[in-house]
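The data below hold one chain only, encoded as structure tokens and taken in the form predicted alone.
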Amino acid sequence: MLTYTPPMGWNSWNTFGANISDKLVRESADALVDLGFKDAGYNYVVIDDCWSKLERDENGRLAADEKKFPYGMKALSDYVHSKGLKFGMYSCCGVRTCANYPGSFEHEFVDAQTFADWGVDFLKYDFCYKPERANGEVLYRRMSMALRATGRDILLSACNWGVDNSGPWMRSAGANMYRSTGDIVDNFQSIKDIALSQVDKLCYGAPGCFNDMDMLVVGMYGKGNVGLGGCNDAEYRSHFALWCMFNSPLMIGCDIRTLTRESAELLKNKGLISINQNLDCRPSFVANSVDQHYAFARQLSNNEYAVGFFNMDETEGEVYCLLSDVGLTQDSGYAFEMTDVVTGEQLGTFREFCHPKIGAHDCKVYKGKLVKI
């Protein structure tokens, strides 16, 4: 199995859009080494669309962009593996790419192979001008089954967006991740219309194949290709809490160069991966919510429990979840055990129900062990 937690890792398109090069992913994978990021988890260095010429080259085949790759991607690929770290690239299951250049669409199996033949390890495969009459389902079966046909281990990013119904099919159709919904932005709005959209939808993600709720927005604060209007650090703590309790794939989308250390610290706490990352990989469901505060629950392995307490309104308020909602009964004999997952704070037993108070747009994340009393 190419992945059996979500996978973790860094894509070029939040930030830098079209504006990429051998130099800037370099340094990118530079830095997930250095700061503490592939210590931490993160190992796909994944560049996003527009890395390609405009046209095919007089084989038929894929080529990189010179100006922006004057190496060629088989050498950028061996410098991101010599640091430890996996490589990923983009196409489309469409006749162009979102940005309008060349897609896959009919060139699967060939491109498959000029992307194993460059070392490739990750690869997005997008949606965008897809023929009318042509498949979904089928052009990702397409590219799943030419993947496979390489030999090489290659995992299937797709990005469909949701459309099609695509969560009880993605599985099947070979994809290891999937996008389940529109692109985001670096506002709260768009961190709180994604999350909320998907709490029906977290069923469909299990090892092997994720609901990806599209690349992280943390540290970005309003720059880059997708910085409309930017967050705060509580903002950002949230966005980062709700992909974790549900299960999406962790990719960075900010300049990692150039991180604050709020954002470094968040993306690297060890309690909330510790969640996203669980080897039982069960969904959360929603344990209470009550206008816009939230708490969702999810059983961990261990006899373990992650509560996750969401204040998505504009003021300061208690989130209440009644443990009874999760599966404790006061005459259990058992209690949760609970710490802080992003302060570390232990902060003893519960038995009826927790309500943290917590600022607008904030969060807390609480693991309770459970405990005979």
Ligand code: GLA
Given for the second form:
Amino acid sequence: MLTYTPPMGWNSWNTFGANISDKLVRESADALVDLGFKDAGYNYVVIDDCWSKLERDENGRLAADEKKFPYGMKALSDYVHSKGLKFGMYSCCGVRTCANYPGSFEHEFVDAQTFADWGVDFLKYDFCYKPERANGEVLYRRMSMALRATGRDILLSACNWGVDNSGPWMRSAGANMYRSTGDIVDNFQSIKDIALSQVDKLCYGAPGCFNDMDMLVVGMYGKGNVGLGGCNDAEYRSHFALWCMFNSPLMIGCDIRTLTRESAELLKNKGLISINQNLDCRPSFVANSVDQHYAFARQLSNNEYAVGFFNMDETEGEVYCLLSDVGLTQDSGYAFEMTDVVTGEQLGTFREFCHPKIGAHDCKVYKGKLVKI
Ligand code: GLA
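Structure of the form predicted together with ligand GLA (previous: the form predicted alone):
Then the entire complex follows, led off by the chain already shown.
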């Protein structure tokens, strides 16, 4: 299986858009290693749209823009691999990419071979400029087959934004992760809308193929290509915790070379990442929702549970979760030994409910070990 748990890495789009280069990708790969992101699990370095020439070369192959990538893609891929990281690139199932570069429509097998020749390990595959007559589901199956035909393991990151009700068919089409939402922007409204839109779709994510809620905006603070407004640290905490609770791939979207300490610590938070990477890969369920207060819970391996308390309201408040809604009865003889996974604080034993006080747009995530009392 190409990916058992949600893939993790860095992608150029959110901050850099078309403003990408060999230098940026090498420096970002260096930073992933030097700043401890690789050790935390982030291992894919992905170049998004705008890397190619505006037209194919004389042999009908995609070609890198020499101004941005003067040494070519194979040399860059070799560099990324030399750091112990994996190399990702981007194309589109339509005739042009979303930013109007050549797409892979009816060039799938030759493009897959080009990517394999360059040592690509991950292909993000978008959905713009798809001819009306073409069936999107078939196009994803086709690229999946083309990638397999190369004989190289290349993860297929489908990006059709959840249109054509893609949840039920993306796994059978061969995707390893698939964008189940529209594009994120760097503000809390976007984070909240994306998260809530996934609640009834989480059942489609499981080992081998995960719902992708889009690249992270943590650490962007309003700067960059999708930096519309920006968030504060509490909002980024909720964003990252939601993506972890919901098993989304974790693709960093900020400039990791200049990241603040708060954002770096959040993105490397072991407790939250351990929930995202939990081998049971079970979806979260809504344990409680009252107005803008949400408690999401999920089963983890080894008799553990995670409960995430999210205050999406504008004012501080207590977010409730009745543990009977997670499954615990009072006469069961069991209780939860809770730990705050963000701070590591041990919170004691709980049998009936939890109701942490949480600031506006902030969250708390508890891990509960089921123990006999
Ligand atoms: C679409 C995708 C984005 C990004 C851009 C690139 O909008 O959803 O994630 O890849 O295209 O043009």
